[in-house]
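One chain follows as C-alpha cells, the form predicted on its own.
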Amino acid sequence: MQVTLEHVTHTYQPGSPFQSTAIEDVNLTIREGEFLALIGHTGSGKSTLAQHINGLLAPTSGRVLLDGQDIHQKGYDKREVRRKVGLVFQYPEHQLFEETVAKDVAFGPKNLGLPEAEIAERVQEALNKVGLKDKDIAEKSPFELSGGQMRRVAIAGVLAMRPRILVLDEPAAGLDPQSREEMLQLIYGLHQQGATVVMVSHSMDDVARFATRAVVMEHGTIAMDGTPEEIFRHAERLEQMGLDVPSVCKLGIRLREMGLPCPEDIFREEQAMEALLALWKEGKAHGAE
C-alpha cells in the first residue's frame, strides 16, 4: 500500500485577506514499509502535508492517491482512508473524552459498525500494542492516568482501526525523557511489526535513529528527500533552513576540524563509537611506535 501526492497545493482561507499557502506543488510517494520522517522549521508545511495523507485536509489543487485511487474523487468512501491510514495529532491525549479507557479506544471501531466481540478484541489488541496490558487500566478513566499513559491510550484508539499506515505529528512532544524514549520505541516497534510510519519531528537525533527516509520541508515545498545519511551530509544547508543536525554529526564535524580522520557519514551513536574506537586504536598504535 502506498500514498502518492501529485502536485498538491493547500491554501488556507483562499480569496480572503488572510489567505496563506501552506504547501505548494508537493509531489511525494510514501512507499509500503517505510519509516519516513517529515522535518522542517516551524511553519514549513509539515503538519499540513501530514493531514493530507489521510484525507483530513483536501488539496486546493492536485491529487492524493491511495493505491492509485484519488481519495477525494466523488464516490470514494472516506471511511476506507481512515481505516487504512491512521493519524495521531500532536498532544492526542487532549482529544480523549470517554469515561473509560476501553470506551475511548473502542470509539473508532464502534463507528465502523463492527460486532461487539470484534470491538472488544481490537481494544485489547491495541492496548497490548501500546504496552497497557493491565486489564484494570481498561476500566479506568483515561484522566486518572499519567500523561505518557494518556498518550498511549490515544494512540491505541488509532491502532484499534488497524491502519496500514500510521501518521504521527510530533508524537514525543512534551513528554519527560523516559516517557519520550518509551514512546519512540513503541513507534519503532510498530514499524518493525510491518506498519508504514510517517513521523513529523523536530528532533534530528530521533530521525537519525529511526527513519529510513527523511523529507525536509521549506516554505511549503520539499527541499530535500533521501536517506538520513544523505540528508545529514548537508549540515550547512540544514542550518540555513534553521534546522539542526544530530549530535553525533556535530561531533564528527568537530573532529574533522581538528584534523582527525573522522568519516563524514556518522549520524548514529553506534557509528560515533566505532569511529572514536578506531581513532583511539590508531593513536595507541602510533604511540607504541
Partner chain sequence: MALNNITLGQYYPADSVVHRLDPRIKIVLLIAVIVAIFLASNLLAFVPIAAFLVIVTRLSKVPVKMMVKGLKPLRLILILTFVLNLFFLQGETPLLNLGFAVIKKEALTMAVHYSLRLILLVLFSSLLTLTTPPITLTDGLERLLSPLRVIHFPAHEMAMMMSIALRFIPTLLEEADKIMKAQTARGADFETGNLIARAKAMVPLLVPLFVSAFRRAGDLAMAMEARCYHGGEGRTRLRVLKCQKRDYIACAVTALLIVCVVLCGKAY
Given for the second form:
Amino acid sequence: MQVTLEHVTHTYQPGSPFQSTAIEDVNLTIREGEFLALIGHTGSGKSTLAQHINGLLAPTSGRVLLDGQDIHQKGYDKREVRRKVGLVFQYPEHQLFEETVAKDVAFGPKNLGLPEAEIAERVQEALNKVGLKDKDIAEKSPFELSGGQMRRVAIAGVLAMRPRILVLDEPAAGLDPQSREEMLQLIYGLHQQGATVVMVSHSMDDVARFATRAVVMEHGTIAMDGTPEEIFRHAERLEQMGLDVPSVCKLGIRLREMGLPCPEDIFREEQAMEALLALWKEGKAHGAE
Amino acid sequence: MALNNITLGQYYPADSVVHRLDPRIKIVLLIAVIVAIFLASNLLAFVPIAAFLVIVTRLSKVPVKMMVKGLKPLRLILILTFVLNLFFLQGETPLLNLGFAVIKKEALTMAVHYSLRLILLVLFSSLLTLTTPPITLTDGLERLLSPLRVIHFPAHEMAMMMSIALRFIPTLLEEADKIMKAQTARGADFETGNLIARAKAMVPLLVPLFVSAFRRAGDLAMAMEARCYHGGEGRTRLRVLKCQKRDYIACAVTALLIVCVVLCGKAY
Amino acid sequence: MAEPIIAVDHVSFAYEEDGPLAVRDVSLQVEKGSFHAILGQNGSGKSTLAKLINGLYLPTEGTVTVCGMDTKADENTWEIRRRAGMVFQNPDNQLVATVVREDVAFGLENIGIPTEEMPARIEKALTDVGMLKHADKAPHLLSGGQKQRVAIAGVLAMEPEAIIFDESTAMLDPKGRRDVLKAVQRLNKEQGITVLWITHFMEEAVVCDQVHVMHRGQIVMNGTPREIFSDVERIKPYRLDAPPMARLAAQLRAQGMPLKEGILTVDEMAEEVKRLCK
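How about the form predicted together with its partner chain, since we already have the form predicted on its own?
Entire complex below, previous chain first.
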C-alpha cells in the first residue's frame, strides 16, 4: 500500500484577494513500512500536505494516488481512503465529544458501518494499543482524563479504524517530557508492529531517533528528502532555514570548527558517545607518546 | 488556515470623509435619516432623501455594487411588500383590470411608497456598516448608551462583550473547521442524509466546539483579570471620540434634509 | 542579597475546601532583577503557584507578598497585578482586542492611564518585543510566537517590575519559543525586569539564574541550573529530563571520560572535549 502525490498544488481561496498557495508542485511517494518525518516551519505547508494524504483536502492541481488509483476521480469511494489512511490532528484531544471513552473510540468504526461485535472488539484493541487497557477508563468520560490520556483516547479513535497508514500532526505538542517520551514510544511501537507512519514534527531529536526518512518542507515545496543521516549531514542548511538540528549535530559542527576530527554523521546520542570516546582515547594515546 | 481571512460584517475599507465621521454621529444621523424616511408622506418627499443617499454614497467611495448586495437577502420581502400592497390596498381610481383583481392607482402609489421606504432603510443602514468597522461601531454605541448607566443599563459590558465576540469569531471558525476535518477523517459525514441525520451529524462538531469555547472563556476571564480589568469604572480609553468640523457639517446637512422632506410633504 | 520582589512563605492551596492540596507548604523568594524558573511536569502545581503570586488565587495557608504587598489584602489586588504582570499559556486566549495596538492598550485602559500617555507607552512596549510593525494587524493573523510577544507587550506597557510566565512557550513551535525566550531575556538583562519562568522545557531553564523543581505540589529542589542538572539521576523521579548535553556528559563520565561537572550547553561541551582531547 502506498500513497503518491503527483505535482500537487494547493491554493486556498483561489480567485479571492486572500488567495495563497500553501504547497506547490509537490511530488512524494509514501512507501509501505516507512516512518516518515515531515519537517518544516509553521506555514511551510506541511499540515496542508498531511491533509492531502487522506483526501481531506483536494489538490487544486495534480493528483493523489492510493495504490495507483486517483482518490479524487469520480466514483472513488472517499470512505476507502479514510479507512486506509488515519489522520491525527494537532491537539487531537480537542475533538473528543462522547459520554464515554469507549463510545468516542467507537465513532470511527461506527461511521464505517461495522457490526456491533466488531466495533466492540476494535475499541478494545485500539485502547490496548495506546496503553489504556484499564476497563474503568473505557467507561469514564473523556473529559475526566488527564491531557496525556485524552490524547491517547483521540489516537485510539483513529486506530480503531485500523488504518494502514497513520498520519500524525505533532503528536507530542504541549506534553511534558515524560508524557512526550511515552507518546513517541507509543508511535514507534505502532510502526514496529507494521504501520506506515507519517509524523509532522518540530523536534529534530525525535526525527533522529525514530524516522527512517525525513522530508523537509520550505515555502510549500520539498526542500530535502532522504534518510535522517542524509538530512542531518546538511545541518548548516537546516539552520539557515531556521530549523533546529539535534544538539549532538550542533556539537559535531562545533568540534569540527575547533579543528577536532569529529566524524560527520552524528545525530543520535549513542553515536555522539562513541565518537567522543574515540576522540578522547585517541587524544590520550597521543598524549602518552 | 483557509478561514484566516474572513471579513467580519461588511466593512468596506476606504479613505473617505464618511469613513472618518465620528461613529456616534453616524449612528445618530442614521436614526435621523430613518425618521426622515418615515416623515416622507408622499413620493416627492423621497426625492431629497434619494438625492442625499446618492451624494453620501459617492462621498463614501463605496461601490454601488456593494450597496446593492445589501438588498439581496431582502429580495423576497421587498417583492412581497410590493405585491401585497398592490393587490390588497383599497383605492378609488382603477388603473388596470387583470381579471382576477383590479389594480387601483392609490394602491400602486402606496406599494411604491412602502417599497421605497424599505429599500432606503436598508441602503442607509448598509452605508453605516460599510463605512464603519464593527469595533468602531461598538465603541460608538457604548459612548452613546453610556448615559443610560444611571438607570443601570450595562453599556460598557455590552460593548465589551461585542468586541470580544468580534475578536473570537475568526478563532472559533478556524477551530470549527479543524474539528470538522478531524471528525471527517474519522468517517463522519456532514453533507449527506436528511435533515435529522444532518442535525445529528453536528453533535461531534458542536460538543467539542462548546467545550473549547468554554475553556477559552475561562482562560480569557483569567487573563483579563490579571491585566487589571475590573469593569468600566475608572477606565480610560486609547481611542477618544471627538467631534470635528466635518461631524457638525454632517449634522447640519442632515437637519436640512429633514426640513426638505417635511416641506416636500406639505407642498403636495 | 537584593530585596525579594516575590516572597512565597509556607503557602498551601486547595481548589476546594478540604480538597486535595494543589500546592503544599511552598516557600520561595525571587530577588529584584533575577530570572527564576519553576520546572515541573503537568499537574505538579506550578501553574497554580503562578496564579497565587498574581493574586488570581489566594493562599489557603501562608502568605504571598509581592513588592511588599500581601496578596490577601483586597486593596492591593490591582497594584500587585500591575507590578507583577502575567503571561499565560494559550496565545489565543489572552488577547482581547481585534487590533494589536488596542490589545496592548487594554491594560493601560484598565488602570486608568491618561489617553495622551498611551501611544508612547504602547509603541515602546511593542518595540521592546519586536512587534511594532504588526501594530495594526488583527491578532488572529499572527503566528503563535508573535501573539505571545503581543501579550508580553500588553503587560510591559503597564511598566511592571516583574513578569510571571505561566508556560508561555508550551504551545509554540521551536522558532516561536526561541523568539519569545530571547525577548524575555532581553527585558530581564536590559530593563532589569524580574522574571519568573514556569516551564517543562529543560533547555529553557538552562538560561535562568535559579531553578526550583516542583513535584506533586511541593518544591523538591532549588539551585542554579548547573547544580540541578549536573545530577541527571536525581531529577528523573520528578519526571523531568536533563538537557541533552548534561545527559551526554553523564553517560560519557560513566564510561570513564573525566568531563568536569555542570556541563549544560553545546559550547561548554565542545570546550571541555577540546580540553581533554588536546
